[in-house]
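Have a look below at one chain only, the form predicted alone, in C-alpha cells format.
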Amino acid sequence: MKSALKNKILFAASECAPFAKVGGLADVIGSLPKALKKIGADVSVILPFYGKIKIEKEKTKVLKEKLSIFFDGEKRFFNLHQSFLENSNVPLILVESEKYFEGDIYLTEDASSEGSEKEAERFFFFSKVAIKTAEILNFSIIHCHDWHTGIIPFLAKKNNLKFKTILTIHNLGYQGIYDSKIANRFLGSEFQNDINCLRIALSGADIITTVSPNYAKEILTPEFGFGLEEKIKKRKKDLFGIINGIDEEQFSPKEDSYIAQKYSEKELDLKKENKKFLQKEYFKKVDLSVPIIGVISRLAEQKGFDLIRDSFERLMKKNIQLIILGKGMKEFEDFFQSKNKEYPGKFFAKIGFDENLAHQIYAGADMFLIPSHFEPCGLGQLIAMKYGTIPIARAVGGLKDTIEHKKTGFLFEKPESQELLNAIKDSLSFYRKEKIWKKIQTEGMKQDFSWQNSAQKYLEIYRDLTRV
C-alpha cells in the first residue's frame, strides 16, 4: 500500500458519470477512481467543464486561475475548478474554457469520432491542459482513456516528460483520425500523414490496458483490431485485460430509490412489482405471464441494433414485450420511434437517456438484450444480473467473460438476426420453467461485479510502472 501512496494518478477522460455521460466510459471514470481511493491510491479525475455540466456553486472551488498553454499558434488561457466524484473524496478537476467546451460532449449523436476540426480542437486542447495540470500538481501517472486523450502519451514521450502514461482502450472502433494539417496547426507538430490518436497512443503509452481479458485477445485479430491489430501485437507484453466493474452501492435492488419496489435475491418475488410498474406505465396492461425484454444502450450499429431492426417484425409475433431506452444514430431513432405507434401494447422506445427509466428497466424486465457486434466489456449485463434480469448477449468481448451460458444468462455466436431470435426463443423456453429461471436469476445476483478485484490489478500496474 505504501508504494501506491507515493504516486499521484490523474485520470484523463472525456466523460465522467454523472456529470457528463454518454456511455459506459462515464460509468467507469465515475466509479473506478473511488474504488482505487479506498485501497490507498492518490487519484484524481480531470474532465472538460462542458457547458452542459451543472454543479452547485458550493460544491466547487477555483483551484487555479488564468493558466495557459501554447495552442493553435498562440497562448490560450483556462481555469481549473475542483469538485469531487459523487459520494467520495476523489478530486474532480474541471477545465474551464468557454472557447473549447461549449455545449455537449460530442459533435455526433452516437459519440463516434467524425474527424472534424472542431472535435480535434476540443480534445487536443483538453489533452494539452491535462499535461500542464499534471506538471503543475506533480502527478506521477496520467491514466488516459480512449482516443480523446490519445495524444497525451505521444506528447509525453516526445518531450521526455517525467510522468508515466497508461492508455485504457474502452472501444477500439473509435480512433480519432484527423488531417495532418489540422493536427499540426493545433499542436505545432510536423505530422506528414493523417493523425490517428489511438495509433500514436499505442506507441507512446508505457502500459496499455483494455476492459476485459477476452477483448484483449480479440483486438490482436483483424476481426476486432480495426486496422490496429499489428500495432497492438508489437505491444503485447505491455497489454493487460482487466474487467470493468460497477458501483454496487449505486446498482443494488435492495437500496435503489428509483424503482417501484426494493428487493433482494432472497425476496425475488418482490421483483414482480417492478414488472407490474413497467407494464402499467409503458404497455398499459399488466400480465405477468408475458416476459419483458429490456434494452438500454447507445443506438449504434456496434450495439447490434441492425439485428434488432432486421428481426423486429418476427420479434413482435412472439409473446413478449420489448422496451428500448437510448439515443444515437438517426436511422435507429426514427425506426424505433415509428414502431411505438404500430405496436402500442408490445413495444415502447424512449429516445434519450432517463436515469429513472434505466433503473426501472433493470428492475422490471425479465431479460436484458445485448446483441453487440463487438463489446469491449459491457456494463449493462453486469447491472442486469445484479437485478435478477437475465442477459441475452452475443458471445464477444466482456460479455463472454461475464456471462455463463444457461447458468447466468444466454449467449449466441454469430451476428445474425436469426441467431438472435434463436437465443430469445431459447431463453423463453427457460422462462416457462419457474424453478430453473429463478436459479439462473439467483446465480447472476450472486456474482461479484464490484471494482475491488480490478482496482487491485490497476494498483499493481501503477506500482510496477513507477517502481525504481
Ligand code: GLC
Contents of the next structure:
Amino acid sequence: MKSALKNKILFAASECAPFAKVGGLADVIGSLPKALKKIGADVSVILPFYGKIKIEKEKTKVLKEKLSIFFDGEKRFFNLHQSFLENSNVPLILVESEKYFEGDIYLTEDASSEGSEKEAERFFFFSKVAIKTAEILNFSIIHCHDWHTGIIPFLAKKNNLKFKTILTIHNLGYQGIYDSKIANRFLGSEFQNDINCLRIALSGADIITTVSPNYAKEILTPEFGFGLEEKIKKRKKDLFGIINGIDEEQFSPKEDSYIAQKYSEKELDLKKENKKFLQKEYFKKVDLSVPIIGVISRLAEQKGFDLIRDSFERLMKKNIQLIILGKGMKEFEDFFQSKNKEYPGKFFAKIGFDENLAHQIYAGADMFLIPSHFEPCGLGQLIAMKYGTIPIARAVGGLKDTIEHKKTGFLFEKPESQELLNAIKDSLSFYRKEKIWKKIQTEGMKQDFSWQNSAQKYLEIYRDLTRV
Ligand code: GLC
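What would the structure be for the form predicted in complex with this ligand, rather than the form predicted alone?
In what comes next, the whole complex appears, and the chain from above leads the way.
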C-alpha cells in the first residue's frame, strides 16, 4: 500500500452539504473529502460562514481571529472558525465576515450570478481569504470548485504563490463574468476587458478536472463548451474527467430513516410500502398499478424543465403519477405550482427543499426523470438507482456514463419533448413486464457509486502535483 499523502489539501467552494446547499456541488464538497481522508489525504474544506448557516455552538471553535487581507482598497478583517464535515473528522474552516457573507449563498434568484456585483465582491473576497488561509496554515494544494473560486488559480500563477491549484468544473454554464471595473476595484487589478472567472481559472490551474469522463469530452465541443471550448482544448493534456460518487451511507434504502419502509435488493417487494406512502400522502390516491415518476432538481433550464413543461399535458394523459420537488426559476415554479390544482391525484409539485420528501421520492417512485440539456455528472440518477428507482434521462454528460440503456435505465438522445415522451412510453411498456423491470432495478442497485475509486484518482493527481 502506498504511504499517506503528506501534503495538506484545501478544498475551496461556495457550497457544502448540509450547511450550505443549492445543488450537487454541495453534495460533492460534503462527501468527497471524507472519502479522501479515508485513504490517507490530509484534507480540509474552506467555506464562507454565510449568515444563514446554523451550527450549534459546541460544534465550532474559533481558529484565528482578526486576520486581514487587502481588498477593495482597504485592510479588511475576518475570523476563521473551525468545525467538521458531518459525521467526520474532516476540518471545515468557516470564514466569518459580517460585511461579505450575510444571508444566503447566492444573491440572484436562479443562482446564475449574472451581473450581481455583490456576488462578485463576496466570492472575490472569499477567494483571497482562501489564499491567505492556505499560506498561514501551510496548505500545499488548493482544490478550487467552479467559478466562485476561479481567481485563486489565476492569482496563484500570476503572483508565483507556493501552493499548487486544481480547478474542478462542476458546471460550465456558470462562469462569473464581470465588468473589468468591478474586478479592478475589488482586486486592485488592471483588467482591460470583462473578467471571466472560469476562463482565467482555466489558464491558472495546474490541473483541471470535471465530474465525468463524458463531460470532459463534451466540453471540447461548441455544443457544450459555452464559448470556452478552445481554451479548454489548449489544456487537454491536463484535463481529467472523474466521475462523482455519492455517500452510500447517507443514501441507502437499507438504512434510510426518512422512509416508511427500509428494503434491500433482495426484498424489493417492500419498496411498494414506500410507494403506498407517497401515494397516500401526496396524491391522496393509492393504486399500486400506476407508476410514479419522480423529479428532484434545481428548477433550471439546464435540467430540461422546458421539456417537461412542453410535454406536460400529453404526460398527464398517460396512466402515471408525477411528483416534482425543487426550487429555482420563477417561471418553472409558477407553472408547476399552478398545475397542482388542475391535476389532483395525478400531479404533485412541492417548491422548495425538503430532505424528507426527497428520500421518500427516491424510495417510493418507480422512475426518476432527468431530461437535462447538459449534465456534468448528475447525482440524482445515482441515488435513484441505489433505491431501485429507474432513471429516464437524456444521454448526455455523466448521465450517459452512469446509465446503461435498458439495462439500468432509459436514455434518449435529442432534447425534444417528443423524445422525452417516447422514452417514458418505452419505460412504461417495460414496467408492465414485472420480471424484466425487477432485473433492471436490481442491476442498478448493485452498481458501485461510492467515492472510493474516484477518490483514488484525485489522490493520484495530488501526488503527481506535489512530487518533487
Ligand atoms: C453541478 C452539475 C451536476 C453535478 C454537480 C456536482 O450541479 O450540474 O451535473 O453532478 O455539479 O458535481
